[in-house]
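Below you'll find only one chain, the form predicted on its own, shown as structure tokens.
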Amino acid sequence: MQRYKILPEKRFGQNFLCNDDITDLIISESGIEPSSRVLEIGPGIGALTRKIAGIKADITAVEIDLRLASYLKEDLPSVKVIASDFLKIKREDIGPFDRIISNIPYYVMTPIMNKLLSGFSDALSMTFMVEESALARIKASYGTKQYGPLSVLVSLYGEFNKVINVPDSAFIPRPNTLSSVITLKKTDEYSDVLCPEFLTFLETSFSQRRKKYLNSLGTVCGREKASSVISAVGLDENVRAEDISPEIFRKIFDLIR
């Protein structure tokens, strides 16, 4: 940082990670071998993304602000360094990949976590540095009122597991919240009908979580489709979003398109 004169902006929620144990114990989890095609999100000054070069593993970096990429095209010349928002960025264009990393900027977590489950599920696995208590939306139950389209997507791609908390002397600046590393493991059983489609299915559903789910229902297929699949998955016309399981929500898709 003193090097290159590099400052965090806020606009971009930076918090960069300064520290080699939680740094080599994230490298540890996320199951990264020489062979792994890896995509990074939001690489920073480079903390993790060098450990991984370090492997030769096959890595794309995707850095949105512009001084970090070139930094990073500079000093970690192995690497491809994408200047962009991921966010606005097409599947098509990037990919595919084995292993995603992020120390997500707290700010913008849940639409890309979204994307990354709906449009990179072929991924085997995801690391994730969250902030603490976005846990409780990240693996809420359904019938819960921290459940949503992030929940239903976690649990459909496979096995969550939270590996530590990390305190905030181990960035710079220091963030103002408790944050922790989790890991998204995929599994086969459920995961096939996790794509963009079924994201945007997700958030109509949602949409009206206080009223009854038939509501939200008939304005993707129609109110008199959306009744018969709604008795077909044997769930009551009264049900809410919020209290639907992620299997039912699949089950409910599948019928409609």
Ligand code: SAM
Second form
Amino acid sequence: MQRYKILPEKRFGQNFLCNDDITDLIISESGIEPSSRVLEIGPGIGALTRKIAGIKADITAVEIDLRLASYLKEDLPSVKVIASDFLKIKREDIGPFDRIISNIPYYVMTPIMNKLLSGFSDALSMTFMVEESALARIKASYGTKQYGPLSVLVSLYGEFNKVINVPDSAFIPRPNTLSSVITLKKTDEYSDVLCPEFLTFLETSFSQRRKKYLNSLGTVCGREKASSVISAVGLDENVRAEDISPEIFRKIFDLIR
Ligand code: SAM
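Take the protein just shown as the form predicted on its own and give its structure as the form predicted in complex with S-adenosylmethionine (SAM).
Below: every chain and molecule of the assembly, starting with the one above.
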């Protein structure tokens, strides 16, 4: 930061990791090896990127801040840096990858995770630094208020593991929340359903979460079909979206597509 006279930009959620033990732990838990092809969202000044490049893994990093993207290109020439907002990027603009890693900018955590889990779910694993208070939402069970599209995607993608809580002192500048490192490991049981259309379907499904699910499903496939699909998967006509398990959402999506 001193070398390039960087002042962190709050609007981009810039809290840079500055604790070597934590970055080492994140890399070792991420499953990244020299043969890996890694996609990193928000490399910042390269706390994780530098270590991944150091073990000679292939790495593509998407950074919204043009200043940081250009410093990073200069500092780590082996890294493919894409200077862009990840939320605007198309899947085909990114080369092949098998591991995803991100110290996620917290202000866009949900859209970034939703996009990765629905459009980039062929990755073998995803490792994230998230706000500790968001964990309840990320791994919420059905029947709870926190349950929504993100928890459905996480559950269908695979195995959730919380690695460690990270104190604010591990960042410059310090965020005003606790953070946690999590890993998601892909399992093949249900992940075949994960695609951008499934995310749209889930967002519509939860758009009126307190009302009968029949109403929102009806907007997708017509009320008659919605009613027959709901009974085909063994649910009551009065069921609400928040009471439907991830596996049943997958079945419903399969039946209507
Ligand atoms: N990975 C670095 C680290 O661990 O120190 C930086 C993490 S910082 C919390 C988040 C980074 O994501 C910042 O560099 C920020 O500029 C970048 N960022 C924020 N929004 C983004 C977006 N929509 N697309 C890509 N990068 C983004």
